[in-house]
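Next comes just one chain, in structure tokens: the form predicted on its own.
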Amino acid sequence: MEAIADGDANRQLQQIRTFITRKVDGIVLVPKDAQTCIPAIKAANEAGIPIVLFNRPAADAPGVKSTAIVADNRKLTRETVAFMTEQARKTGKKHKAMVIIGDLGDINAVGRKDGFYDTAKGQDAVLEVVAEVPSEWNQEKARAGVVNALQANPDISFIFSSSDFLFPSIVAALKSANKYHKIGEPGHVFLGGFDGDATAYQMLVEGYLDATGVQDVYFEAEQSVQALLDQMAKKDVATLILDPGFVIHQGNLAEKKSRMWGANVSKK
């Protein structure tokens, strides 16, 4: 059985008692954010139905049980802001960086944003924060923040964006301003993403994005069917299971992209 909920928690709720009615043997569940998951989790949790979390943990709860399969956020935009700041460097200059920021309401924008920083710092000689523009996963208000920070600082020349799904704003924002090129041409501004979207491998196939980490949704779907295996069989599982995923670039595209997401939607 398969339920869309479109984004709206209570829809979602209802969805997750009807498959509680129809007795189930387990249930994935994409939470829309980390609180309005647990009134369901609690649902499942009585009717004695395993529940796995798709791409996004639940909140503390006292006496609520679920596994999550998650992003490692915070490590995998380290590993990816950390392969930009490698290719920035090779220019021997310095160079005015822009960080777009999710929601912070969302447990992984959190992670995203702290992950760029754990980067950042440290890198004086290569690299100096100069935006940090909030979006709240908007694409207007991303794309206002970054026509702002451009006019503000016109020589930025580093932007990471805490989703590739903000990418088609961004992208807007820099050719507005003659700012968006490719790799190797003059004026060309380092971009890197996260998420492994069809936007993302079109910039990465035409030459203009640096870098992106992937969510690896295969493992992660793999292992959500496994976690409720073992639920099944009553096999003790974990309650976060992290997605390591992996950096993607022009260096390992040939290579990586059949694990890419967005590569395998991808009209290109």
Second form
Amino acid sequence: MEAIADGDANRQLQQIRTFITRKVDGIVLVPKDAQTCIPAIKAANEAGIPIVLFNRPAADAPGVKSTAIVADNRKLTRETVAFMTEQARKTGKKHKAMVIIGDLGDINAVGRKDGFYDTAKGQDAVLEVVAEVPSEWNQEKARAGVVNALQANPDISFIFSSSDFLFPSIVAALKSANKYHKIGEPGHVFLGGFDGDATAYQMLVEGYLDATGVQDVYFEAEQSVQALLDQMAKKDVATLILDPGFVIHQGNLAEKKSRMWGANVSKK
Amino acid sequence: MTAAETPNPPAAPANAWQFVRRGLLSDYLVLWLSVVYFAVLAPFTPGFASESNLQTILAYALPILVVSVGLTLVLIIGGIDLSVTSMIALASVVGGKIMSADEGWLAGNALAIPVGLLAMLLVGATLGAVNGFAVTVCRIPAFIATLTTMMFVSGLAIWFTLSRKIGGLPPNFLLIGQQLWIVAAITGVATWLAHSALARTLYGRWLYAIGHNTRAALVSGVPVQRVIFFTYVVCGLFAGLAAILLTAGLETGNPEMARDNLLDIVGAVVIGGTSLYGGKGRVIGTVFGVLFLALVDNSLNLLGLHFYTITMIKGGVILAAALTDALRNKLLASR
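Form predicted on its own done; form predicted together with the partner chain now:
Full assembly next; the chain just shown is listed first.
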């Protein structure tokens, strides 16, 4: 059975209860957020049905048992920004940087923001962070924020987006400021992201994107099924399984693209 | 064959038409539809009639019913309130901010729960008063006034929490949402009060009078502006009450609470026979409307239909209800 809550936490809870009514053997839940999924996990626990959280862990709550398979957002962002910084260092110039952050109620967004600053803070010779744009995972907000930041700091030349799905907004803003150029062309703005979606893949292929941190969804899916099977077999399963992911860039695109979910979606 | 033995062929269609006509004009049409829908779907839908599933249906439907009942009163006076879901969101986060053990203003204080509950109701009533003021004093059309409130309050709820969900709510508060009988009792009392006010009081008669013809009601001595203002306040109060049930049920103060429920709420009221033009509607009809929509939603989920398919079917059901209402009006006019 499959159900889509379309961002409605109350509907998601009802859907989980419906699954329990249908006496499913296990549930894979992509939680709306860390808090509102707790009653759903409790309901599954009470019914004795194994439950695995995909891509987002639940907040701490006493007596609530689940396994979460999550990308190591902080580490992967740190690695992605480190790669971008090394590329920027090669220009011999100091770059003004912008970071677009997600909904800070989302633990994934917090991890990515922290990962960005983990790397950026030690790179004073290469980077100066001049703009932090809150997007709340909203493309319109991201676009308005990027436009404003580019007007305030027209010499921004380094942008990290906490999610690839915001790239259409960022690209539109860069195009209006006449700052969207391929890698190696004069005026190129270093661009990096997180997720590994189809837009990011296309931008890599076309030579506009420097790097993105790819969530290895195949690894996450395999681990989700395995965790369910292990829970059914009454084996001990870790409460958190981290997907290390990988950084994809121009240098390893051919080698890594088969594992990039956005590349495979793009083919279809 | 003699004349006495000859059957009368036109009688059967005439009787069938009378049956359909009576059904269409019945106040219990939606209830009968719900019963028939349940009876037809139950054998083919695994778990549909199970006790746990009936509890799931109620847990989803009861908070929706509370806010729908408030909206019914507003629709009867010929108004509309599009801001009820944003009121729920703001009330949810204000209650969370007061009660949360993690970040609550009254964390650990014995008064946290009563103050939190009161504040949630007060948020709803205050926003209802803002709508009432905009409609009665500023003479802004209800659609625009409440649309503006919805936009402002939705943004306010997100700004107030910086998009964060608020956990750590007191266990005694969560009991309200976890015990179905408590949700049912609160909903039952609120619904009964609204039903009684509408069916048995002068206030109820004023609502119908305003909805039928505002000018005639004014000439007849109905304090039209005060009644309209008060009705929006009551609607807000019901939204605040729904916020309590939803927040306790989801164990979270959520600035996006009920964001996507407006279709279910307005749809249930319309299916229940309340006219969008005012002057017609009953609380019991809304109860049946909520029940029917919850049954449809739940059964389609159990059948494994895609979310978008379910939304389309629900849209079709609401359209059918509106068409049926038009047909009923035509039949009544031809009596």
